[in-house]
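So this first bit is one chain, no partners, the form predicted on its own, shown in structure tokens.
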Amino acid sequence: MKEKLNYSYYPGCSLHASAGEYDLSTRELFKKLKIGLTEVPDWFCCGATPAHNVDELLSLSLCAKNLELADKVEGDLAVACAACFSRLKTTQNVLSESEVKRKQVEKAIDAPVILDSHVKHLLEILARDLGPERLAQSVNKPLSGLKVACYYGCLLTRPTDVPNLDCVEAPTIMEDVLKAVGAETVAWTHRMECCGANFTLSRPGVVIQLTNAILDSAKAAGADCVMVACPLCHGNLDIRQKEIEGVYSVNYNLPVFYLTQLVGLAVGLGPDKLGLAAMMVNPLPLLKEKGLL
């Protein structure tokens, strides 16, 4: 029997705002799986895409300070948001390769840079630390008959050699997790295509075009729903889905779940503990049809 898993937890800004259901389902799932999560005290924004596009030192310093705060809490650092995961891992990578930048950041944050801590996405914790066998043992409501399109997006595995989460161009970590909980995954063309991310505010037309292609690919592959691990991807695919359907005169009706919501269903958590009511595309008819509620 493996020892109990404990992690420090960096929720990031989205999970305390527009993606509250991701935070809720993460906490409830990990509690159910008896995995310890301790929120990093006084954490703040990682800077996401805007910061590193404007000021590299600021972006690196924001992440370095959060890593320093997380180092005071027991366990590796668990991260739910793909963008936060990418920025924290990128910071470690950049500062490990540049002594000049590392010294600049240490001066900016008035603390040593933590480069040897392990930053882990929730997928890595479920698929590798807990492992498929232990995860499968926790399942009491297998997701049998549910066909899921696993959407990785841009940041979970790329750029090369930074996230080190899975194979850069042909990852299977999402599929591995879903296989352990009894779901069926579909093969489709757009699982790693960009959804437009933050362009949702500045270039909504671009986002609508990109997300329509993603949803069209998932539907054509026979998916009942889409699974994501990023609040930005979820927002573009879920919140804008009705708008996309109107623009392109189509009917997708594809619920977009966070990975913790689907795994949470499989281990017996109810809709209220998974935040399903917050989803714009109502998942309840699909889940009732499949006998999962």
Partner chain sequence: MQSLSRHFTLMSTVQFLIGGILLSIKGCFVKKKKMIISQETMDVDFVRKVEALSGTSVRRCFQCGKCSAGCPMATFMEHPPNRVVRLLQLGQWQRILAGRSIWYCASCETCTTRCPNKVDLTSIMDALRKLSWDAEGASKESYVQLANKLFLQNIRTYGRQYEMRLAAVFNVKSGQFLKDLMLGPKLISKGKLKMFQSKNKNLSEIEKIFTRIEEMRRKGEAL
Second form
Amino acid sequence: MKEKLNYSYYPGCSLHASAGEYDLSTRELFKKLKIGLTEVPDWFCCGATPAHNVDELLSLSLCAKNLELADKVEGDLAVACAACFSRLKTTQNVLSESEVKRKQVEKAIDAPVILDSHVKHLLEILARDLGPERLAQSVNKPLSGLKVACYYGCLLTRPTDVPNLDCVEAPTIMEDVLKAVGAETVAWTHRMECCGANFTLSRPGVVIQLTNAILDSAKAAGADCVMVACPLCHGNLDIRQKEIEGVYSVNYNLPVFYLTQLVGLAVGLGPDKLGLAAMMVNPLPLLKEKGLL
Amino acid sequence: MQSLSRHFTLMSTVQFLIGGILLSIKGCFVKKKKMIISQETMDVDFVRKVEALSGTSVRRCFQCGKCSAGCPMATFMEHPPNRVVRLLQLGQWQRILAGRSIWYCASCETCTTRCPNKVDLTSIMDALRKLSWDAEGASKESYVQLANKLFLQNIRTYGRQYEMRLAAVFNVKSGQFLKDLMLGPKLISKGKLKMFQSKNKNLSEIEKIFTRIEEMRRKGEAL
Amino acid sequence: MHSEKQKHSFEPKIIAFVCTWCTYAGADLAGTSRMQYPSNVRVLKFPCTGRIDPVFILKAFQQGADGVLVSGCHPGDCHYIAGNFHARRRFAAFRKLLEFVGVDLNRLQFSWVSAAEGGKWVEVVTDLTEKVRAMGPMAEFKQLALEEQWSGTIGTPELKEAYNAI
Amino acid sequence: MSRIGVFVCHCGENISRTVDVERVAAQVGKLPGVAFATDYKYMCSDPGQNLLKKAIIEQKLSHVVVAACSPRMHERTFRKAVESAGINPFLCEMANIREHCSWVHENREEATVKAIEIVGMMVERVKKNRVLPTITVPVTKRSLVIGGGIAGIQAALDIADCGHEVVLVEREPSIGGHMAQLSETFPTLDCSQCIMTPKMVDVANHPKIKLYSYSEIELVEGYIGNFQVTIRKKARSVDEDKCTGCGLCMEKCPIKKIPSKFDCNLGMRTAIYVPFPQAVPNTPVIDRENCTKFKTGKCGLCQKVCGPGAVDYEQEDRLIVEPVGAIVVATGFDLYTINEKPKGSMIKGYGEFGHGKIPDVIDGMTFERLASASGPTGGKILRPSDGKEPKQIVFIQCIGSRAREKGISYCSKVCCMYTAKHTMLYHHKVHDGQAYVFFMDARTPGKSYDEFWRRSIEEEEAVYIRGMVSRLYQKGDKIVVMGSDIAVGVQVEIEADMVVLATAIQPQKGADTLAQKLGISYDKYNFYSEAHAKLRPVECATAGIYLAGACQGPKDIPDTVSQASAAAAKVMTLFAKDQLEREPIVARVREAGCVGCFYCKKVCPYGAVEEKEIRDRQGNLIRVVAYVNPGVCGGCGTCQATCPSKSVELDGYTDEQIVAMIEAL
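If the one shown is the form predicted on its own, what is the structure of the form predicted together with its partner chain?
Every component of the complex follows; first up is the chain already shown.
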């Protein structure tokens, strides 16, 4: 048995707002699994897509600043949001490759850039650091019979070599975690298609079109629910699901769980500790039907 | 009071509509116009700027079309991704910035991931958007730009993103008061839109980063 | 498949004149690929379709063939540069003659089968066999063969009587 | 009476599974003439072959039929076996009851009946087989190489280095061909002349190479191993033995304004000239059409100044006969002429590009001469019209190539690469210039080729525009190029200073005439045809004649050199034997029946039929009959099927044999 795992924690803006249940379930799950989690004090927004879209230097500087703040807390940096994860990793990648950009960023944040710290997505912590075996040992309510469509979205694995989380075209890391907690995963076609999160505010029509294709594929593959590891994906798949059903006159009724919610369920956390009530598509009927509550 | 605000909404919607139509007519004209190519019309400096910002080679692209084949947003663009690169190769940036293609990029990285030639198209798009902002008003897609602008303003002011405020301000500024009206209360009831949030005690830091970058640009130390 | 085939009352005799480089090799390929086709065909190997004298076709019909297949390399692929072109021209003229003589040209098939076309060989042989089977036995030339044995002079009534008796 | 032995093979279970082999042996054993019939598990195995040999000796067999697999598989095996038992190999036949019977039928009864009939046919056939002697022909171990370009030079050097004499014939006054005209070569950009001229000198100095420059092939007679070649050595008007190559004659020649063909008419030469300074041989030739002495009888300056007295106005064409055993054809290519539309030719020209009318629209080879350090501009890229350096240069690919409408539907293979090279050369010489290339597809297969093309775009910054140009026209001192970029989907217009057209590769003029002299086949474009597109790409269908280089199809230098060396290797394989053995499947003429119509001569694809005169003892001509040269005959039998009097027979496939088989049915 390895020594106790300890991480610094960068929740990101969404987890302090619309994705509160992700934050809650993450903290509760890590407590249950006896993994240390210390929130980075006074972290900033990473800039997300809008920043790098129009101002790469700003995006890099914000992330570098966050890396610097995180470095003061013990342990590797645990990140919950796929977009924050992608930005922090990209920053490390770009700045280690470009001397010019690194100098500019150092000047902007007035501090040295931390390039060698480990930034880890929650998935990576569960699947690699903890490992499927130890995770399986903690399971006391296996999610047997629950058919889950794992939705990776764009930024968890892309582009090649940057997040370095799993195979860029055929990742299995989500399936590995779910298998360890006894759930069943379905093979489906749209697990890495983009949901258009960038346009959720500005062009919701686009988002509805893209997200519908994703939900349609998951439903067609026979999934009971969808699992995500990103608050932005969740925002589109869950929050907009009713709207999509209305626009396309379909009925999906696919609860969209966060990674930590499903794993939390398996290790015996109750609905209140997982924030299930905050989900727009009510998961309770499904969980009751499967005998998981 | 109510009628006044309705009047205001109507006005801005009409304004947007007319502006949009005018811009798309202009866009069509540019799109179809014969390309006169010479050393003068090929803006190599602009291409170099894009290459410096994106850290990738534009010339390397041999127009296989894989980026456009996989782009989730290609159907919404008037210049699909491969054509954006092609126009860039010919130094015809005005044609790119006149359209809304760059603003319809979702930054999903599909193109970069699958490019056979290691052209980092996502970064090229980033660079083009940045240069479009520098060129001020070159591009016509206003909603996405507005959202981006507000997002960055929020970071500067609060250090973090406040979705409630972002959405509200966006709706006011874009004149779409009724947008996602049905969603709001539900989100609040689910605790998803918080009215107040924990403040960052380090706000001066973020302002410093913004000002330092602005200063570097003023001095020409950064693009 | 075969039980079905055995229902046929008439099994035609097909003679195939093929060149050694393309069609014979193609038929070999059909064998090595274990494709199946009717067993009615008998293959005669020639170096080249250019070697095939139209007389052989007449002879085959005389000898009781109900159908004849001539097959060689595709135009332009001849091992002997141009033999198949000569054959093609020769047979184009010969067909007219044969038609004039009164042979149903459906009994005579020309085709190109390359060394790589085992499947096409099977197709051609099967098609011709079925076609000829539907047409029934070829009687005209067998009669000629008999006449030939009579030196072609059966003018006198006695001879005619004897001939009819056969 | 023949004593035929029939051996039926089980082929393990491959045959015996569907064919009742014992019944086949028993039934066939009853046929008249069959003295012995048996079956065995594996006839091709050692014990199987021994069984065959033992039976031949013990049963005193005269003919053998082996009923087994396809003759394409084991005919050679069994013929060898019977030969070792003392029977002529051609008295052994195979009946194919595997590929044509057991493998393609499932019904045992049907398959067995068919097998019996197949073996029966072969029994009747083998009865009519005749003893055939192996044919041997002597080999003259000298070879002829036609064409002194890089292909001919390489082939000649390879053969000569093996110690065999080579006769190298070149039409032009100097060897070197097109490669000597090139500036630098892709993909390494090494100077063409630097790598070419040492090889040319090697040819000149090689003791085993006999060089006939300024000469052409007049007549080719004979067959593999025994060709008689008549060479026309055109009158050079300069005695090669006396000339020292001092060049004084050229200095003094008053006619100095003749456009140089070697320099694509960009430079001028004198009436007595060598095509280029490094020419091999370095002996001038007098261009009689332009020489004052030949036109008016006056002048004669060159003769006066020539110290060794080499200039000889009286010299005439000479015909020389050379006996050779093998011929390598390496006549190379010619460039598509953009405007010229030869009468009766299926090839058309381009009017829309104004080549020939707009002086600064040039072809690829002209650009090579401009870029060549030894060229008329000393390697400077200058416009032919006013000598200015072009700052905007447009290259257009596929001129003539892939243009069905113009009569050429093939890809010329080298243009994409040489255009990429041109853009690089241009960029190296005109730093502030910009090169544009209009192309349909970039075809750059080959080692380091695609990388080379990409380099021209990524590093040398050539702008490639996918889309063909519609037309060119002059506007002031600019050339307006009307094209389109199909990736963007808009029309494109460029005002260029100079336009280079990447012209197609065509066979040499007169390639068809030479092919007819050699008796080799050629395609509709006049490229020579190889014996097999994949497995015999170097040989002609005509034995003893080999192909090297672009005369067979468009090729770049490395491919040409490879094929030349391959052709040389083929020649050496031929020369490794003193006598040639060949299968005796050849046609023979029954002279008594031959009426001398020579239809056979017309249809023979090998030119093997000759006219033979029959004379009486006094030497009076009685009649002329056909004679088939067994050394040349390919054994197709077309002559036999054509012969109206049935006086020519193909050994191994006689009418008797075939009729016997048909009658066996």
